[in-house]
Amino acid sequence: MINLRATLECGQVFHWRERTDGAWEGLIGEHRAVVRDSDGRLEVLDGDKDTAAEYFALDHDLEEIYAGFPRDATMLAALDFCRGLRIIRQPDWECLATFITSSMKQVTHIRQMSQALRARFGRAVRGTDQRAYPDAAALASATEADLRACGLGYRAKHLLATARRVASGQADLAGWRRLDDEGLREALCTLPGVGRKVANCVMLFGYERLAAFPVDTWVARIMRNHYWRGGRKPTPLAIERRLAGRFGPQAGYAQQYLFHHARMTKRRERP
C-alpha cells in the first residue's frame, strides 16, 4: 500500500513532479524513475523496481505502524487522511543538505532553492532534463556568493561550511549510520545550520530513525492544541520529550501524518 502523492508531497521530499498522465518523475540519487499510484500499488513505469522499492519504503509494515499510534481523535483524522503515506529512504547528504536550506522556510521555497542547486552544481543524468542533486565536494568547491544566487540567503553560509566538513571527511556521514540515535543526532547538531529539528528530520528521512520527532510551528501547534497538558507554552524540546513516546516506536510516522493533514487540511481553509 502507497499513497503516492502524499508521500511526495508532505515535506520530506522535494524534487518530485508529477506527469500530465498522473505519473511522478524524480531522481533517486542519479538514477531517473517514473512512478505511478495505482490504486495503492507502486507501478515503476522507468527505472529500476528494487531501488524505487528501497527507495519508497515498501517494506514498512504500515499496519504495524498504525498499531502503535495512540487511538485519540487528533491522530485517527491524520491517519485517515494520510493513510499510505511512507517515510522515503533519501541519500544522507542529500537529505541533510536539503533540510539545512529549510530553516525559517515553506515547502515551495525550498523546493526552489532545491531545484537551484540541482541546476547550477548537479549532474546531468541521462533521459531527464532533471539534475542530481549535487555532491558535497561539488558544493565544497563553491562560493558562499554562488549559493547565496540560488536563493539561500543567510543558509549559504551554513551548507558551504557543512559540504566542506563532508567532503573533506571530517563528517563521516556513512560512519554515523553505526551510532545510537542520541549519538547521531549530537553528531549532526556539530555541523553548522543544523539544530535539533533538522538534525530529527535528517535522522527520520535519512537515516531511518522511525523514533525520531522533528518537532517545527506546525507540530508545535497540533502538540500544544490536542496533547499537551500543563500551564505556560511549551517549547519544541519539551513537546519532543515529553510526547514523542505516546506515539509509539515509530513516532517519526505519526509525526509526519500529524504535519501534512494539519498543513494540508489549513490549505483546504484557505479562501
Given for the second form:
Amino acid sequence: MINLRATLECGQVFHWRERTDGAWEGLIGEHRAVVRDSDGRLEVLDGDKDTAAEYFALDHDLEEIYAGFPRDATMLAALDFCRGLRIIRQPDWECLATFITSSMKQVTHIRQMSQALRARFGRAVRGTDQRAYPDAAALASATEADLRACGLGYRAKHLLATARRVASGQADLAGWRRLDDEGLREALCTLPGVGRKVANCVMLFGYERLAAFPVDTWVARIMRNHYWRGGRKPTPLAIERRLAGRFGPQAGYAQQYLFHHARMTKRRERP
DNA sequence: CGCCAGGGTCTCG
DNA sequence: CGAGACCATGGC
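Right, the form predicted alone is done, so what does the form predicted in complex with the DNA look like?
Starting with the chain above, the whole complex follows.
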C-alpha cells in the first residue's frame, strides 16, 4: 500500500511532478522513473521496478509502524490524513545537499532552489528533460556566486563548503552508514550548514534511521498546541527528546505524519 | 508592507 | 547550557 501523493508532497523530496494523466514523473538518482498510484498500489510505468520498490520503501511494514503510534487524537487525525505515506530511501548526498538549502525556506522555495541547481549543474538524463541532482564534485567546483544565482542566499556558503568536504573524501557519506544513530548524527553535524534538525532529516530520509525526529517550526507548534503541558516554551532538543521517547523506534514516521497533516490543514489552528 | 518559512552559527550571559 | 543577533530570499 502506498499513498503516492502524500509520499511525494510531504516535504521529504522535491523534484517529482504530477503529469496531466495523474502519473508522477521524476528521477531516482540518475534514472528516469514514471510511477502511478493505482488504488494504493505502486505502478511503475517507466524505469526499473526493483529500483522503484527500493526507493519507495515498499518493504516498510506500515501496519506494524502504525501499531507503534500513540493513540491520542492528534496522532490519529494525522494517521487518518496521511495513511500510506512512506519514508523513502533517498541518495545520501542529494538528501544532505537539499536539506542544507532548506533552512528558513518554505517547501516551494526548496523545490525552486533544487530545480535551479539541477538545471545549472546536473547531468542530463536520457528520455527526460529533468536533470540529476548535481554530485558533490560538480558543486565543489562552482563558485559561491554561482550558487547564489540559484537563489540560495546565505546557504550558498554552507553548501559549497560541505560539497568540498564530500568531494575531497574528507567526509565519507557512504562509510558513515556503519555508524550508529548517535555517531551518524555527530558526523553529520560536523558539516557546514548542518545542525541537529538538518542532520535528523538526512538520517531519516537518506539513511533510513526511522527513529530520527526532526523538530522544525511546525513540529514545535504541534508540540506547544497538543503535547506540552505547563512550563515555558521548550527548546527543540527538549521537544525531540520528549516526543522521540514517546513515539519509540519509528518516531520519524510519526513526525512526518504530524508535520504533513499540520502543514496541509494550516490556518485552522494557531497558537 | 510585515511576517514567516522543514535553521545554523556566533556571541554573550 | 540558553537566549539573541544575524544571515538572504520569496510568497502571501
